[in-house]
Structures are given as structure tokens and as C-alpha cells.
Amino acid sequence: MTTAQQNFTLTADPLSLDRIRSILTRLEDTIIFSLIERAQFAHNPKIYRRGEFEELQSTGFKGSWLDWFLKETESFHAKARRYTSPDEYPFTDPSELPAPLLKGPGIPAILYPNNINANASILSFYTRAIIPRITRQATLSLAAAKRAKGITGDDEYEDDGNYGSAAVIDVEVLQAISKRVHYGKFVSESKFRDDPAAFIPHILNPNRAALDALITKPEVERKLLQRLRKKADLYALNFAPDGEPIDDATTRKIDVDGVVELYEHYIIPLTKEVEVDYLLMRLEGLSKVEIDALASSKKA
């Protein structure tokens, strides 16, 4: 478990926007470094397709190699109480995971009860769009090496056989992206508590566009993407023995544009979808009296 952590039992205000931004900034590093690690292996599409491994089918498992890897990893993490934390969400159906071995540490209720889990979308996009792009260089290098050995045609591409190594890193990337996306709930809860009256009319008469406008800060997003590109540019560099950076695009560890586009066109929009979905559930189960009380308060 390498993603950024927050100690909810000691944190004075887990809904502080400054604290939330700090977590999200640290997750940028985790995601970039994990993508760099994954980029050293070829695409290996076999591990993302169901029914490719007889060894799994013989055990009765019907999913892909990555599905199996996720389930096995998350089963252990579930026993260690990972998914009792409000910022952790499994890719495996929770009904298929074991109960925690220990009692909870007494984390206070932070988020409003909800059942929002965007992991199915994250997994699909990751395997279909992100992986082919970030592994392109490794896949082409593999093809060249195979051609040198007389292997040509379909057999020269994509598969380097590193199924375990690739899946280990896939799990790390997926968990980090999942945490980043679902932290949108913390953002929504923080902004809702700061000014409930601004949100309540658009929740009672569901208006996704209005809610999206309330949570969207274009300048913040612009600075985020600028920071992300600078980080990815730096982390993608190789260094000479004397410590000097080798600023050569052909030796970069990862496609920097691909990392930025991942955030700009997927992670940020999906996070905002989660934020709006959360807000639309924020008043469920509350009486009119309770809602009116919220609407009349500036700080809930």
C-alpha cells in the first residue's frame, strides 16, 4: 500500500481544504512514479482479458489475471481493515471480501453515508486507454528485440511474459487513482459544510450543471496541470553518472503528455462526477426540518 495516507484518528480537521489539497498533491507523485514503473514492461494485454489463463479457470475464477490479482491483494487488505477507512474503495465486490480481523480504530464519521464507487470505470479506462499508451515504448522495444531473434508478425508485439510484475504495479496505480478520484467526496463535503444554502436548492431540484459550477475552480485546475507537467518532466528524466540530467526525449522514462492528458481528460472529470454524485446524495434521509436548519446555517 504505497498511496498517500491521512491519519483520521489524529487529524484535527480531515475536511480542511488545505489538508485535502496536500493529500491530492502527494498522490500526484505516487501516480506518476507508479506509471513510470509500469512503463518499463510491455502492454501484456493477455492479463486484462478474461479466460486467458487455464490455471485460474481451473480454480473456478472467471475474471482476468488482473481481476484475480486485485481480489487476492484486496482480500488481505480487507482483513487489515483497509476498507473501513473513508478514503479507501476496493475494486473487488465488497461481498466477496473477508471481514476485518481486528475491530476498527474508532474513525469518526466524516462523510455522509453513500454508496458511490467509481472503480469499475477506473479499471476499464486504465486497461483500455492508459496501459496501451504508457507501455508503447517498451512494446516497440520488445518487438525490435524479437525481430532480431527472427520472431516476426503478431508474435513480436505486446507480450513480454512479465505478468506478475506488471500486475503488481497495476494494482498500485489503480489504488492511487481510485483514492485520488474518491477524495472528491471530501472536497464536496467540505464545500457543502462551508455553505449548505448554496448547494441545497440544486440538490432538492437536481441540477448537475449548477452543482458542477459550484465545485469547479478553473484556475486551480490550470495550476494543477502546470504542476503535474513539471513533475512528470522531471521524474521522467534519466541522469548521467555525474548526476547531470539527460534531457533527451528518446530516453524519457514515460510519455509526459500521456500523464498530463490522463489527469486533464479523465482523472479530473471523473473526480468531479464523483463530487456531484456525492452532493446529490447529501440530503437523503434528512427531514425537511433538518434540511431547513442546514440551509439557514452558514457553517454546518
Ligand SMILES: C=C(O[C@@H]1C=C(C(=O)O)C=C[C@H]1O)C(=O)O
Contents of the next structure:
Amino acid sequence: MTTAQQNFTLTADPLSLDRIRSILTRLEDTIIFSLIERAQFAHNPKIYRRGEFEELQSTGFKGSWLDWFLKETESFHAKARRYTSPDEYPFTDPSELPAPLLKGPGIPAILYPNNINANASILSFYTRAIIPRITRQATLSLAAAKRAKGITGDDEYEDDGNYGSAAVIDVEVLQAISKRVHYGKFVSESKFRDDPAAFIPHILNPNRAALDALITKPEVERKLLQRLRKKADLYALNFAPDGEPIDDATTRKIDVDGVVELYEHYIIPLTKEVEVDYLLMRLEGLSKVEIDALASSKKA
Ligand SMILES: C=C(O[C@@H]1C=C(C(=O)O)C=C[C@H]1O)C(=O)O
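Please show me the structure of the same protein in the form predicted together with this ligand, now that we have looked at it in the form predicted on its own.
The next block holds the full complex; its first chain is the one shown before.
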């Protein structure tokens, strides 16, 4: 049995809501620290646009610099069987990824079979809304330094040439956000099994609003945003050699409001969309007898 299989099968209960929420809490740290790393570089908008690198286009690749980093990284990880795990989803079209090198049984099918992949939405909000916000400080510093040297031009002020470093970190951030959002499937499977009868009527007669209301836990979200701000405030601090925090807003390592807004306006809403999408397909292929049996069972 591979480690990955053990991780899922030896865990007390892979669908325990407390366990899932503890993983979501740990991913907050991964996402904040990855954003701190990305914030060290300027926006570098050209790495998100197609056709900006002639050397790349000459290989026949039609995507952006970041699309290329995603495809090359995910191609290697696909050979290591990363995307047979129910908590891993590629940004690259799966049909363009190689088959796993490792043979043998994959991870047990904890989730109901589904093709839900929200990565296109994640990539869009990350490159259009999050990156410009998170890299604003580094971009302003770069612009001031370039103006001082008499360098002019729009993109020039947002381009520090660190295309590889920025894209490597972008891939890390995107993978962490993707894992976090797609854990919504585990949350939904857990909530569905806990009370199938509550969900089944709104799946048989599709009702997104009713399903969204059933999975939404306002108090959990409120506490999450409170905790997130505390973490980002602390992690953003620089410390003097004597260990004292440097109380200077201009040296903060991350835009704290930007991190909170990332979760409030993008990550949480998209996680809930994945939860509802998963529930809407949860009865596919089941007979009326099987559905009735589920509806009459309290804990599936
Ligand atoms: C993830 C859950 O489902 C919903 C989504 C949440 C989120 O994305 O942080 C938090 C609470 C719920 O509204 C949960 O119940 O823990």
C-alpha cells in the first residue's frame, strides 16, 4: 500500500468534518506563506498573457508562460500518480497529461465519481484580481527605483524580469488554492452522509439555493476570516535581530486585507460552489430503490 493510500485508509475517518476542517485550517498557512513569497516579486503581467515569449511560441506551445509552467510541472507530477488522489486536480487539460508511471491500486474511492474541476475559475481570479493586489508593494518599489534611473514605459514599471521565480511560486499558490477549494467535495460527502434525507429532495429537483443554504455555516466562515486576519497580521510582520516586531506598515510582507478578501470574495464562495456542484451529481446512476434506502438512512 502506498503512503498516499495509507494517508487515506489509516486516517481514523477521512470524512470526519473536524478532520477536513483541520486540513482547511492548515492550508491557510500554506496559502499565506506562498503569497508572501510571491509578493517579493513585481506583477510581471507578461507571464500571464499568451504570445509574450517568442521562444515559447517557437516550440509550438500556445499558452502563457504560467500555462507552460503548469503543464510542465503537472506532467511530471502526473507520472508520479498525483492526480489519481481525490484531493489533487490539475490546471492542465487531463488529456494532455501522461499516464502514471506507478502501477497498482490507486487511492480508495472516498468520493462519489465526478469530473468537477474549478481550476479555470481559480486561475482566472488569481491572475486578474489577486496577483495585481498582492504584488502592488513590490511593483511600486520597482517603479520608484526605475523612475530614479530615468527608465520609463508602462509594463517596464511592473516587470522585474523574475519570470521563472514568479511562475514557480504562482504554481505553488495555485496548487494550494486548488486543493483547498476542491476539499469542498469531502465536506459535501461528509454532510451528505450525515443526513442524506435533507439533501435528496433538492438533488432530485435541482435547487442550488436550497443546497447552498444547507451547506453554509456562517459561524464557521466568520471564525475562519477572524483567524485568517490574525495569522496574516502576524506572518506579515518583520522582526528586528533582537526579536522585536518592526511596527512599520510599509515593511509588511503581505497585504493583509488582500489575503482576507481573497478568502471572503473568492476561495470560500468557490468552495461552496464546488460543494453544491458535487451534491447535484451525488445521486447519478443510483436506482430509485438505492435513493429511497439512502433517504431513509440517517448516516449513510
Ligand atoms: C467548508 C465548509 O462549508 C462551507 C464553506 C466554508 C469555507 O469555504 O470556508 C466554511 C463553512 C461553510 O459555509 C464547512 O462547513 O466547513
